[in-house]
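Heads up, the chain below is alone and in the form predicted alone; it's given as structure tokens.
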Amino acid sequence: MAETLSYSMPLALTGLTFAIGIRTGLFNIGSEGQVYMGALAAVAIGSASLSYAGHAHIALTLIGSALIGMLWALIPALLKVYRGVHEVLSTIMLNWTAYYITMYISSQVLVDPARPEKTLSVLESSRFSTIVPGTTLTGGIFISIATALAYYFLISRSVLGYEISLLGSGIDVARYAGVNVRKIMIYSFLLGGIASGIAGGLLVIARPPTYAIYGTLGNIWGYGFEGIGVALIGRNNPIGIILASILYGGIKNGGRFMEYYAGIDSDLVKAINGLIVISLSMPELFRILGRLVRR
């Protein structure tokens, strides 16, 4: 269970990234060039020594990533904004884009030199601890409750929540209520950028035993595509979301376990767990395509 909460702990929050934007009717699927960006963010402030900082440098690190994130996410929307650039085609491309510069630096510029398969480790002092011993679970899971937590009430209780609403049921709509259109679009990038940023310093700071990235970038890679299913298995809520991130850590890890210890074949699992995904996320992707329809 432990490791199942620890792989889903940043699926919560890429998954939020695409939630926040189906919500404002945009199909926001940057969140994995912003997962890469914040874990890239924080390697640099949490290898860095910041002998003032004490308790804070883990506080520090994790508002790098998330501002790493946001403004990545920052370009998109001014490209949709101001130049009419469809967000499937931005994000695609800064997807890449991240990835790379994340290759780059991770092999070039913050190589550790004693073991360069890998980037320099986080100091002590900006690591989240094992909550479990012997386990990879850690402190960071609260901070995934909590901003899902956060971004639940943001979209149920507040103005700019009711706003996003209002945009996501269509542009006459929300002009005819008097919400600014490109201000919101704007916002709604942005929120995502700071969840998926966050997503990918937990990535780091919070996966016991190397706390860094490594060069082929397997520790980091993916989980922002796989946000795309547990937002939609979730039903773009940000509790759903969080109980729906924990299901699909737990049949990953136990499609692991049926590689290891049944002997399944690692592509029938993978077609399972597939299956499953796509199962339970349909009813929500039907739900969206309905609404585009009539918008």
Second form
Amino acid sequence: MAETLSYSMPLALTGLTFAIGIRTGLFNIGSEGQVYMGALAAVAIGSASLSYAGHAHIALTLIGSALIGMLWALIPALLKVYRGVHEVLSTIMLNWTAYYITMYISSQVLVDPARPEKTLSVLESSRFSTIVPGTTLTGGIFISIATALAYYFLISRSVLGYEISLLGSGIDVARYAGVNVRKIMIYSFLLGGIASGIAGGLLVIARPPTYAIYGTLGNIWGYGFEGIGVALIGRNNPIGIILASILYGGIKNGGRFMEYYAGIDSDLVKAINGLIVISLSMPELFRILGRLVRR
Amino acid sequence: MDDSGGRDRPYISMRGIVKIYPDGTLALRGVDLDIYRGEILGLLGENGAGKTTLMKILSGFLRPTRGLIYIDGKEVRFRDPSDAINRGIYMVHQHFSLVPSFTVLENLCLVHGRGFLTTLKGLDLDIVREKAKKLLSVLGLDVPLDIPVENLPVGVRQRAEILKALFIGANVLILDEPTSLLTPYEAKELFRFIKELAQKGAAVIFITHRIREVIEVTDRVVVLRRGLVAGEMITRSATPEKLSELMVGGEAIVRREIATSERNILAGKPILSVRGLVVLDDLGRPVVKGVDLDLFQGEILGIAGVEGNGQSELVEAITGLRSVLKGSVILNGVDITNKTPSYIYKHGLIHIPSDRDRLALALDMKIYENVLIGLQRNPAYHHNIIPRIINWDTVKKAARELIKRFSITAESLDAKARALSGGNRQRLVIARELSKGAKVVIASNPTRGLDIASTSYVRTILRELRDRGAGVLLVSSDLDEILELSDRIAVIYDGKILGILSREEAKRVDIGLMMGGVQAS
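Switching forms now, from the form predicted alone to the form predicted in complex with its partner chain, please provide the structure.
All chains and molecules follow, beginning with the one already shown.
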């Protein structure tokens, strides 16, 4: 169970990124790249000797991750708002850009001189310690849940959240309601970037034992896209996303053992996981597609 | 073609055509129409008179609820447009049906010799090109064949569409408001061309609301009004006045006592004043071409006109939804030209839009959430202590009150707005907008699609607003509505105000003439 939660921690955040995009009427799939950039920032700040900062080092690291995730999301936002570039195109391209930047910096700049297959590990002062001994579950899960709850409050109670929903239900009604469409679109991207940036940061500073990025990016890869599935299962509602991420984390965690104990090919496990996600996300997927077609 | 012979026996006869749309709209109530070879037939009528519906039935896009179609005396039934095309009947819609990224030639290939054999043999571009060129030279028409359609001017695109029709072998050509997108020069070209076509023996049916064009180009004119044939004339013997009368109906206006004296109104300063307004449409063409308007407190100023003459763009420009190219809009002494909608609302204007489902409501959101549209920044609906956090309890309370006061039938506040009927949707919009307490109301087709009870309710509310001193700008393509409500009536045609009449001097015929583009004497 603890291991499941550990998997769900980043997924809840990347799920939020996609969900807030859909709520605004945007198909923002840039989470993956924002995760990479967030992780990179975490390594850079976390491995810097800021130990005099004490526990504030953790906060500093996460803020750095959130900021760079936000900046990375600002690029497609500006392209969309001022140049009309479709967000699917720009975010996919930026995902790959982030991938290669992270690859380069991990292997050339922030590389661990003793173990060149990974980056420097972040210092003790910026690590979340495990809360269940013998597992990889750390206090990072609280950050993840707290962020999801904050987003829930923002979406359902604030003026910003209301204007986001209005824009999502139609650009014409939003303009009629006096919503500044450009501003709200940019905010939506930035909020998404923050969540995924934090996810990337947590993958580094809250996932023992490495507390670093592998040169293959193997330990931070894929969470952004899996977040889409999480968001679809959670019906784009932050509370639903927390629950969906736990379910998804469980599937992911459980799947690891299938080959070992039951002799099932790991690719088959992935395929079955995929089927589960597709089946569960059907209702939401149809709703979204239906809305696109109606326009 | 022997002219007298053609007169004697119609090529196509439509008999007793009735069309009821699935939503219950009665579009045609028994129409008889004869179409002769070698003739240009004008089909004249206001919006919703049934012109387009009738022709869509003839061209196979719609099936009549009742009624029969005969070609050369034999009964035919069309299952779909291709049945009609096989009989030589082709309709050119207002929105063209060419593939924009294909060249004209490629578009012709799409319709060239459809069938199994052609598919097997493959297309021979040269054959298509030869055939197209021959057709063009016979017709004396100029259409570039190798330029993608999207790069052609609208007038040429239309010619390409007509070329396509003749390429298929159409001998009955239906043109739906063909001049609405054309410049005057392009329209002249089109007229010349269709006259030639008719001389060659084809039948051309010309759907329009412009009286001048009917007189200029047609041989015979049939006027539709509310789903019935209101009259039929040989164009030579028709006058604009006569056609206008047929189009908008007789002189039967019920004159209502005027609550406010007009002299009083005009003495004051205008509460909304529009000067020299020029606005472009989505394609960048000017559609509002220098409009001057003054709206005074305590009056309803009706803007009459057939749809598509710039009124929707005019409304959007005044309400901040579309940018103003030239001119100014002054609201209550404040310049609101090119300001954002929220700025304009703040200065006392509310907008009841024509397309309420798309603009004024978020149908997929809950009813109480819809009550907040446009009010979301109003602190009255926010949390007492935390700023910019919505207090949904207050919103729900307000929603409950509005539902009660405006007798809206809704299952629950949590239901989606989509669940409301058309009449209740409009009531919700009006309820919400009026709760904003504005001095100027812009209402655009406020009763379109509503049942009788809701219609009279909405009209009563507009009158009440006027009597309480608000200025109401009523834009409607329903002339009866304009005549019933307005204190003054402005007629818009082709982006310009042709004239402003007071209720006393407003004659139905004059308004009809102006709506058809003829300046009243």
